[in-house]
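First, one chain by itself in structure tokens, the form predicted together with the DNA.
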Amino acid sequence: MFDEIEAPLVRVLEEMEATGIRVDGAMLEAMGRDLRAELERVEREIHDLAGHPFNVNSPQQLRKVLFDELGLVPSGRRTQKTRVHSTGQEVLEALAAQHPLPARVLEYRELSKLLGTWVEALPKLIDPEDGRVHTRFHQLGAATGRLSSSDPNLQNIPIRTPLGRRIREAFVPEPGWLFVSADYSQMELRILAHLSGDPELIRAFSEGRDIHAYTAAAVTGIPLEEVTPELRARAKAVNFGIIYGMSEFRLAREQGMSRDEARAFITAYFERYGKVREYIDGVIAHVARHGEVRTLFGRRRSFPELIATEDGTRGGLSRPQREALVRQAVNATVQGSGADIIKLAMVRLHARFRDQGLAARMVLQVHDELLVEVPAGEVAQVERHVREVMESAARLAVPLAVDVRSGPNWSAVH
């Protein structure tokens, strides 16, 4: 782990920051003014329907307006410390329906994100010396492995929604140059794949199956031509919900189902993919027994509270403390092999354009994703040893597919 990867990838990651990725601050200046006069439109409304003037971004202004003064039911959910109620997302999308105050309050805060995190910070942190932004790559930022990004952070630019992705059209390379950007398609869910052994998970991938329509089949019976758009959604839920530890509960919420209905969907997963079950609760046996998890190439994470006492109590752990705990130990042995895979595929692309003679150069990652700025008359060449490097980089039960594209710009290459 430490010879072969971490060691190795300090230089990369070194001249990664150094490098910086170009920045169109004038795309971004006309972006803000617009997003500013549409601000003020939404704001309008929005005082005009509540009666009054307050500030859109206090939650707690915001709570006062809706629950006291409009009356509106709140929905039961309540913020972590405070325990008042919500003006989250799901909330207002829910309150929707009582009033039209909630529905300009989710546009409000979409432009307002926009503008405040992106729109108007960017412009700032681009280097006048090389119109470049230089952001920190933090190589253990993240406790399974994965880096992390800062001042600013890179790995958030916006992709979902039509106006996030007219950000990431001002990240743009050098004239003559374009961008190639490869990412590993299902990235855990393969790992968890080999990691379990499961050869139903392994016969989806092995076979290029559409794997979240695959599971919706799997779990109902359902023949996959007649997989719905919303069993598909659920069977996604349930798919990423299982590599992050989810309950029950959230699928039903999240999902519009009953208790009984996401117990039923959770029951069927498992009994389909029997191997997935008994990974997980290997993971937790071994964790209970060392106090540590490790990844596919070996990297550790500590859990010494998970160690298991002679008199079998929980070490002073709540249970939900001790949950909590479990859920981040299964959690860490995918994420973190993933991490492991990534960076193992940075050394060596960044090694492979070199022995080459390439003037191609990595100018992001982002998890599961790689960015590259290459010279015009390169990207054919980047574009193989890109795909050949990361599909490469670990053998799995399955394989690692990686999608590659090139393009002007960051939202093109998507």
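Form predicted on its own structure, per the form predicted together with the DNA context:
Below: the lone chain, stripped of partners and molecules.
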């Protein structure tokens, strides 16, 4: 871990921090004007729906509008300190079924966060000498071994919303250069297949199947060609959720299912992927004996609180606390192995660029994705090297797959 991954990675990250990533400040300024106009429009809509102006950012005033004036029925969730009804995201999402105002408040908050956190903040962090933002990377910033980023945290820019994608458009390469993005495809599920040795998962990945459609068909017993988008979405939620200890309650809430349907789906999943259940149970038993888990490459994460005592208790933890730590322990073996693999790939790719005399340079890493800034004439070479290095970074029971794209900005390659 130290000699082959973490120590040589220091030099790689040092160069990435010094290089930075170019940001188009003028584009962000224009986006800021658009966002401020959009915020004003949404705020007017909220006031119209309420019947009068009020401070949308004030939880107290918002509670009065929602519960006293509009008479919406709260979910029952109250804040811990004041014991009044929460106006948090989950509560507003539930209330949106009763009235359009909560949905507009959620939209207002998203716009406001994007404007303040990114569109207005990023231009202030651009180095005037090179026009680039120089984030800091932290090798031990996350307990799982994943890299983290700060000043600014470029790993937190939203990707699933149109506005988040617009912000990524402002990240651009030097003139005459392009970005090449390389993203591991379903890496954690592939690692889970390897660690568990589950024959069904291994078969699906080895045959190049759509793993979510394959899971939906396997769990429900219907032919693969009859899997609906809704069923595939449920299977996708479970595929990824299993790694994080997804409960039937969460699956039901996210997929609009009843709890009985969610319970039946998860039960059927483990019946079909029995080795996954065995693997999870094995990790839980191991951490109860040893108080630690390890990744494929030997990275260790300690959980001393989970060591079982002679009377069967575990460190005086409450049940929710213990369950949360158990979920973290299982996830650490999978996500931590993924962190090891991409770090090793970064070390080897850095050496490959140097050995081949290429000017290409890594500028950003976000979980399973590497972003490389490349002279236009090197793109074909770099795409080939990136794929070769990343797909061979670890030998698993299933092939590692990498999606490689090139384009004129960060949004275009994602």
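These figures come from a predicted structure and were not determined experimentally. We call the rigid core the largest set of C-alpha positions that still match within 1.5 Å between the two forms. Numbering follows the first chain given and starts at 1.
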Rigid core fit then G51 CA moved by 2 Å or more between these two forms: yes
Core-aligned C-alpha movement of Q356 between these two forms reaching 2 Å: no
Threshold 2 Å Cα movement between these two forms for Q61, core superposed: yes
